[in-house]
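Listed next as structure tokens is one chain, alone, in the form predicted alone.
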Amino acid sequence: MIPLSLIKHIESALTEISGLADRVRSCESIGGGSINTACRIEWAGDYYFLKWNSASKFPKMFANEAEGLHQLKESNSITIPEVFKVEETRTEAFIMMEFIHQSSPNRTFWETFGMQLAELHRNTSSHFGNIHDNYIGSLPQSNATHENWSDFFVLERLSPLVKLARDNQRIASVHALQFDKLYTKIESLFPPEKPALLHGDLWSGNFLINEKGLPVLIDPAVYYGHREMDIAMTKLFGGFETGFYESYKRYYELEKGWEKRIDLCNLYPLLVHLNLFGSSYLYDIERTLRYFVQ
């Protein structure tokens, strides 16, 4: 399953990581998302998570992922898997990480998750954005810094994806004009807040439940942004348990009207999905534009 061209690099990395000489005993295929190939590797009696792709297809994707995981881990807010190795060969790139043994959520899972996300969001920066760009799904995500959220949201999130959708005929000129009108309102629609450290792609497929029944965040698209972006993303595909939101608000109260801004925040991930997967996401975009652009 692992490309032959990668085997010697992976075995060298595992020898370095574990301090033990061995060979790959097994490689069990597991979900790596819609972009990468992933497996659980057995080496010297332990397990590791391996994910790989073409080195040229998504430049620096794994290096950016590792940097984002490192930023989240440094916050000491929530469990993040350890990154052991990121490497590019002539043809492939891979990331080697701690393998998370999964179980069922414990009794206070959702309350703990809400509290820990609130703690994560209390990590702040002087600007919106990040020191490095990354990816959202397979789309490049610019994190160029801005002093205010409205500029960042328009220039680094909405506008590039509206242009991409327009260029690829995923939206019509009427939609682009509605977005132009929306841009003039963004500053008045969001309450002012400090930049918050965000996971950036927080849906149900991007957290695990470890052996202790606690949340573990994976596959981030990290930047400093308005914290309602993470909250809104959790609502995009059905929402988390009620206890998650109640706990979050106990530790970090959300500004008045946050629920009305969920769809506004989710214009960004909807545009991502529209560009990646097609017109089935256009209806929700149109509905949100009608609501916010009179």
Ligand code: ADP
Given for the second form:
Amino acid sequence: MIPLSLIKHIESALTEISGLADRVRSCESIGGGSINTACRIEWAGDYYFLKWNSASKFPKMFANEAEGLHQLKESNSITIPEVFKVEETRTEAFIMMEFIHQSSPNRTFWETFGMQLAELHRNTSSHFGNIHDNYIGSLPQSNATHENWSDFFVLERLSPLVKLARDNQRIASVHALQFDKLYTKIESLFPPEKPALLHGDLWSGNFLINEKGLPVLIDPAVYYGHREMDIAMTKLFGGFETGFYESYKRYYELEKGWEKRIDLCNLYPLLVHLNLFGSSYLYDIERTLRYFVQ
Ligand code: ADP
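Any chance you could show the form predicted together with the named molecule after that form predicted alone?
After this comes the whole thing, all chains and molecules, with the earlier chain placed first.
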């Protein structure tokens, strides 16, 4: 249930958004998220999507999410829910956005998804990183900018999480040494690419299928990065359908050897999972380290 202290903020937000007076009668709880509490609110005959959390636990999380969704929407490449309001009260924070009514994929769903992600990735910037930091899951994610991908990947992605894992005894010193060796190789392993606008957390739980049967991206961790990061993330827990990859490559060919770099890219989300959920993710990290660092 929505905390009582939030109700009046939500009601005045909905009055402002819809231009119509009503009151919150129900809030149908929505599962599937890993961090926040979410529900579908009915207001003056329309539905809205609401997520909330304590204001102090994850500072600026929803503001960062809204900025990321805005950047993705501005690219005009793929459907993104409209954000109506982000607000922080003394105790809670919430984000209110367009409610996506879900349906099943249309006949060309995967082909469209591949094409639209390729279009998103064509948006570029002078640097890797972003104008604001954000979160990956519930972990803070630094988007400090760098001119080349290897510096960004090592300094803003891998090494902070290796350090965190080492501090919390989730990895041993031997792993940290292997990571140090890997850092020296990163530049030669990735072919040069322009910084691409990324969703940043593109696993199968972070897209919805709307009433037109089209993909809608949610819950991003946006930055300008190497586009193989998004592609790799789609394969972390099973993978999308083959049509998605075929279509993506038709619109934006991937550099030779991309399949071999999937595990390298996925060291980052695996480190996120290792830090958040524990050592069951260490096996895959060790396997990748063995492959890339003899
Ligand atoms: P969290 O920030 O806690 O990870 P998510 O953003 O993943 O939460 O949202 C939780 C669930 O709510 C998702 O798995 C999805 O099913 C649903 N959802 C997210 N955004 C919308 C939306 N705009 N409209 C309808 N349902 C949504």
